[in-house]
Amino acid sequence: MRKIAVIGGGAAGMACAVLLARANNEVVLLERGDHLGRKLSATGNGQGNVTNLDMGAAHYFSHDPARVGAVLARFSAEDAIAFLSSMGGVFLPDARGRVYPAGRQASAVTDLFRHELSRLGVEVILGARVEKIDDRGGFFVHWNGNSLAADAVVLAAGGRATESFGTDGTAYALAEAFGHSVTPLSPVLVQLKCDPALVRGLKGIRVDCALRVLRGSKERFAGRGDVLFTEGGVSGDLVFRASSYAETGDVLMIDLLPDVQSSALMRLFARGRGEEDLLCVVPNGLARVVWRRTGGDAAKLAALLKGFPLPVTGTYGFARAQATRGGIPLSETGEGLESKFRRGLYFAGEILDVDGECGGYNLHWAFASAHAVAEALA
């Protein structure tokens, strides 16, 4: 029976053990935090959006898309839903591909992970910051003045993003020490950040919205959801989504009435009443700041209701992201997402150079390369 260390707790970690032990291994599991699976109780604004039925290489970002593609190909939706499934629970989808458990909620996910692992006979070790991999023709882990020996290593660590959730970079130099690469970080499905005059008066104002990402007369995302407006900047769902596209100098282009046309507005803004042509129309809060702009002209409160312009300045960062965007190239791996510098350690998860749209996608990655790490152990 060979022995593997998986480090990293979080959804990657979980499920390349759980995979492991069913494959008659034994496993040690270590988790820098005191609890398993932190990030994943969650996600999906606690819900537990877990993976999408519109499932594809497409919905993913990384400098090597066919690698990311191979490994989806053997590792579908519906084999997510089956292998959560085979440890309890019901997952269902919503209207839109959205796979969630049915009682949507994202901690009980965990739970489930946590009651296989015991089942199984995981070894969990808990507030074990691995500071060092020994390569002395095995492996020799260690943390917190202790080690293991190990016949494999899977390092799924995570990235860079909430770093509240133990995930604050610091795992990239465990693979460095190998050989390995990193290439630039940088945080995604976060809040963006604008000119804080653009949204004075707007704090805390959602509204159901089309959105369009800018990059000059290039549009390089466009779709609807809700915007929540921030002291700052913009956040919501449809934002989050956004955020995988966009960057600093990018323009956010806001319909906030996608199923208005404008030649209703005009007629509704000729009558003249002045600001109280805005009732019902916006949020009143938003409808003083979209008078004051115009000054009331009919022509151009149609032109920013259907078109409000907010420069993209930043995003609020690693620390409100919830995923990192680079890692460990693709290319350094091999079959099975095994080190090509070192026989015997594997990467899965956040720690490498793949990112997904907001949507389940990136805890389906989670899965995907758990269950490819998984297979070439076994």
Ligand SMILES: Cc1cc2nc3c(=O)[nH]c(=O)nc-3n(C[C@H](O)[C@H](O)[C@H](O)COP(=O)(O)OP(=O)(O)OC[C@H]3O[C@@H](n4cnc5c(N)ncnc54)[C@H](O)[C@@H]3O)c2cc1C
Given for the second form:
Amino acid sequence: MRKIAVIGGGAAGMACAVLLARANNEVVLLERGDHLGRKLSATGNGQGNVTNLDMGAAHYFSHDPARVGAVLARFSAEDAIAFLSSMGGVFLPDARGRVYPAGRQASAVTDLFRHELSRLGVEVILGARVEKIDDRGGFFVHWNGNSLAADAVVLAAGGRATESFGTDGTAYALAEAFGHSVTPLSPVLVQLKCDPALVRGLKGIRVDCALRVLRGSKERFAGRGDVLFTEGGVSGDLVFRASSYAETGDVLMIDLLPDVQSSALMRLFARGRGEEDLLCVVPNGLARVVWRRTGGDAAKLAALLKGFPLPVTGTYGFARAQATRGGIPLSETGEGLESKFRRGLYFAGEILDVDGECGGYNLHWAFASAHAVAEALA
Ligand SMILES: Cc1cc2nc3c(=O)[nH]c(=O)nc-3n(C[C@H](O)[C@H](O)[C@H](O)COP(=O)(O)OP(=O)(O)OC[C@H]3O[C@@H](n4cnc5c(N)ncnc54)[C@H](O)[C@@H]3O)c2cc1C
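Moving from the form predicted on its own, what structure would you give for the form predicted together with the ligand?
The complete assembly is shown below, putting the previous chain first.
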């Protein structure tokens, strides 16, 4: 029986440990935090958007989309649902294909993993922050003055997003020690910043909008959903989705009334009743701001409501991001995401140079990459 050390008790590490233990390997799961699946339990606003029925490499960002496609081709959304359901529970899609546990509780997905790991006899060591992996013919994994020998190691220690979940980016060094590189890292699925003066007075207002990300004359993204104005920028489901495509210097062009034509607005404002014409059109706080900015001119008002421009000045950084762009290049891994530099060393999850759009794609990658590793190790 082979002994496999899995480093990182997040979605990828737990999935890998389950699959490897089911294939009769002796598995030790090492997690630096004091419980498993801390990030998984917080996903999807606590509801756990675990995959998406509209699956494919087009929803991912990586320097090696073909390799992402190859991993996804062997693990579909239906496979993810079947895998999760094999531990228990019911997983259902919403109208947008986003799949959630029927109980809409992300922490219950972590509980499914915990029970399955215990049933399979996986040794889980908590509070184990792996500092070093020695390569002396076999692997020796070291943490807090302890060590264990293993025939294979899976590095599933996550990226840099939301370091309060144990992902501060220090785990990349474990791969670098084996000669791996790390592509430039940036936060994605994150709130965007703009000049605070442009959103003054709008904090807390949430609007159902259409939003485009423009880089010069090129449209990088177009979508529909919620935008929430914040102190110095914008947040909300639509902004998180757009953040995968937006860079500093791009312009967010927000249509605050996507279901109303400009001509209809012009007719409404032609009544000339002043600010009263904006009642029940947009929230009052937003009405005050657009009125002030346009001086009440009907054409300018309609234009601003249909195209509210916000140049992006940055993001709220890794501390607030849901995912990391960049990581260990797939080109440095072979079949089954095994290191090209050291046989027996594997990678799964966000630590790799792969990030997905908002909508269940990052958890799907965690499960799909774990499946690729387990398949290779089988
Ligand atoms: C608030 C929030 C909401 C999200 N919502 C969704 C969603 O609804 N759908 C979706 O698809 N994605 C979502 N994501 C993204 C998704 O959660 C991650 O991409 C996914 O969890 C990554 O899985 P992972 O196992 O690779 O890494 P992680 O889940 O980050 O797990 C890595 C684990 O490794 C541990 N670790 C790190 N270093 C070491 C070390 N040296 N030794 C031992 N252990 C170590 C960490 O403590 C951590 O527990 C969300 C993210 C956040 C922050």
